[in-house]
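This document starts with one chain, in the form predicted alone, laid out as structure tokens.
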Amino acid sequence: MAVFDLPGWTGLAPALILAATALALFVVDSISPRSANRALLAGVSATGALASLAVAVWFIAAGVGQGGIDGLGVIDLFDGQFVVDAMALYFMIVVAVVTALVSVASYDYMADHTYQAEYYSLLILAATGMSTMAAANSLVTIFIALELTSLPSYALVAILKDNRGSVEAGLKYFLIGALSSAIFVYGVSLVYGATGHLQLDAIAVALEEDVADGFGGLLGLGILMLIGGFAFKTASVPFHFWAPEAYEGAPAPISAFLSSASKAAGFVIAFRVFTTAFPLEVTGELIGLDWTLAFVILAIVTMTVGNFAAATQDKVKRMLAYSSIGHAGYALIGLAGLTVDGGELVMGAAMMHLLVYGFMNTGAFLFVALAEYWGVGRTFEDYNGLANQAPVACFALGIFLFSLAGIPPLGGFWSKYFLFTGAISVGTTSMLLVAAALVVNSALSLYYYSRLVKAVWIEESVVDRDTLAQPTGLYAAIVFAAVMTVVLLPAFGPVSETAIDAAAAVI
């Protein structure tokens, strides 16, 4: 694979643009503390995210990591500590899109709240960490990027300081996050002890050269702890308990951000670590177990627990939170389906699902943000009859929910279809079980998503509502997310090709 040598800062331009945007927001706040110019703050935040998006798309168009039109290959930075390839750019795009949508929606949602400059700065800093995670190629840089993402996220969840639920959610998120970080770092130390390396490529070489012979148990325990750290970041069972509490207590745009962008960032490091550092054939011989089996179990349990829990919820936000856990189970199929001979099809399908999920799930949570802006309650019953006063927003909600359920011809159907066919193509008994679990859980999800559609479109309102405002930022973000959920259908060919090629490059 060709390596394209650029100055260090150039390859990480999408992440560095986000970092510069965060600093610009700090400067704006220092010049005019507690500025009432929320349009400037939201505009700077959204512009920075869109600039990051533009650079990432430009890099992909130039063929970075794919040997494209200009013959460019992987951008290798700082002696391999960071690698900007097609997979990194793909997930940088997902993070930038979600960040831009959340920034625009927050213009209205945060209108009456203090600490607006801090809010947008923390949002962009968290996005910076997520973009850096996409390119990290060492267990050390992965951990640093992970913490750069996590620390602002804890503060964002608790930023509504006068809201007891927000502060409590932030504290719970922080405590569980600290525990998961400790587990992850301990796993890193065990892998280093067994192999003598932290860079992912070097770990793979050490394993192939039998450096870790005699340390199979140590290596296996380290891999298990790494899986635990990734499971927390992606809200996978059994490290999912923080998600419903954090999503319900956080400002709804932050719930959208964490459940979409943060989840995608967690998956990109899991994809990179397990495809690069731990070759299946060698690792299986050393630890006496195929690590894909762990992901098969995680995928089935996570999608089942998430969907069954979502079906029992009475509050809309908690339903979406448990639904996001179920979708983490779907994306785990990308790791469960890896084989010694490859697995780029199933991993590419998981990457496609995370892109579509970034639009449909973010849009669904932003509708909840709109409902909270209107002062609507938390339960399904509180949403009754909203379509009578807000038909456009409720139509968009229907698109999001039916796409999440996998109803054709929306984007969510095609991403699940590719996941299903990818799982079937592996051909093993375990992956056939995973494919069956995908179908069963998708059918179950239609039940609880339909409950909300029924509430807003069919049920009569239980309260008399005044005319509902139509906030520009929230409506713009919701409508754009809905349009993209539909428009992705004709673009699925090139999107799927890009995702599969990106997956093939790292496997």
Contents of the next structure:
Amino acid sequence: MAVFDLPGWTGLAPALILAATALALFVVDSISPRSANRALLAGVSATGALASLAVAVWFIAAGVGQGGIDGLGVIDLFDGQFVVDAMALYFMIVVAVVTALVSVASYDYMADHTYQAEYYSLLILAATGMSTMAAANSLVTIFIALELTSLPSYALVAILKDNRGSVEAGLKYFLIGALSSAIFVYGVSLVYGATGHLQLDAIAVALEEDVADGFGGLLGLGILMLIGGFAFKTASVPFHFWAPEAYEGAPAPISAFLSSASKAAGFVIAFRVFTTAFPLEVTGELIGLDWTLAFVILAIVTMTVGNFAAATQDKVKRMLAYSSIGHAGYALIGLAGLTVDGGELVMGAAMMHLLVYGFMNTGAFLFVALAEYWGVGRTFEDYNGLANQAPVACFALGIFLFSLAGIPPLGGFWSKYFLFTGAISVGTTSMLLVAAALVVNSALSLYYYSRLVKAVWIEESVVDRDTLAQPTGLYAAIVFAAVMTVVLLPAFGPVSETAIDAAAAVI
Amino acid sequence: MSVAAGVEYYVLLSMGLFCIGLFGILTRRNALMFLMSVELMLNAANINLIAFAFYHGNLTGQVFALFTMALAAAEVAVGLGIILVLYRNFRDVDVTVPTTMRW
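Would you generate the structure of this protein in the form predicted together with the partner chain, following the form predicted alone above?
Starting with the chain above, the whole complex follows.
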């Protein structure tokens, strides 16, 4: 088969294509630094993201990362520093999809910005980092990919240099990010101290060979600090408080990018580290505590904090930011539900949720981008009656919000349903609690999501508006995301199979 | 190995350094002091990595410490850029001043 004949490093092609795209954008910029050709820049970024998506889909279809007769097996690179398996490719797809949507939407949103080429190259560089995170299989490569994602993201959040909100958001994001990455590195150093290895499989082997005996405290503290690093990247409690500020102040397409792609990338490293490096049984014996317990608590607290805070917001973007924290709580169920002999169902469900979330949440934030493009204001009242002027976009918004709330038959319902049944099937008391929290929070979330739908469709506008412009790029991205949120469902069979198989492969 | 006997002293040193950094972050309001505190925390991790590299007798930790230093430098570069635009917009580098978004 074709993939087989290629050299091993081409397994990283989805990430490499993004890296090449970022460099191509620099070349375009250095050829004509003064004349910012928006269409060319946005086109190059979107094409790069779509190429990365196509290659990742092709790899999955060709059977990379699958065992058996048809499968090509897992591609192991550089002594296991990177590993390209089904889970890596799955998350590369999520990242590429969100990047493509955001690039297309930015064409209109960033139209007046001075530093066009810088914006797009930072965007694609951050996407490169996320794509690399999906395949990273050692604490070294994970940290480097994490920073490759974070550094451009800080700059992107603060890119509206004369806008106080954007600068403030950038500062807060940077401060919390720098703190959490310092904590993460310290955690890495403690894990290294206990086991003597940084490569994830080697850590697991060292734990099983009792190298770390007597270092239980060190290891436990290290794991706790690693969780801190993941919590920052996924915007979960206790490192969630940057999210509302950063998402609110950042340009809306960047909020979409960070809350969907960055979150998914944070989850893939959390999944990989905890399933590969810290086998439940030995780690539990060593530190005297089951690490899934930490995720049970984090999942419940995160979803509750996110949803309750979202219900009290007046500003739409801030509401979506808190709802994104709530959804991080749902995805954390994937780690909370791991057991010694299984858990692929919950983890697969969490992966499905992150894919659907990539469409519906990106779409919702892009609608906010559209509203900011129109200049209608930030609160729920400002959105009143928008459906009269822009029915198509508002219909799409309804799809996103009901899907986020988990109304059947939309994408969000199915992924939540899988999460719920997965949590129930584990059957422990703590997982039943998690499942109950999921249901209660979803019910609560319906309140504030439908509040926005009501504002847009039912309320009368408080101000007279002229007809609103229909920017092509933003509309295209929103409509595509809405179609995918709906269409993913009939196609859910293969998606869920891929996700559960990918999860089963790493456990 | 003779160094191995003293590895706990290195860990104590690094923990002290880490806590000083954390204390600085929690108490200082100046964004530049914040950056310095983060550097302390990162270097605490470096001390750990190098001490443990001796203890375990492999070079992985030392190599990772090099990576950490490079990334810390990159982080400071981005951070200083953000602090610069912060100063331009708010005429101050006090991290408690920008509160346009508090609800």
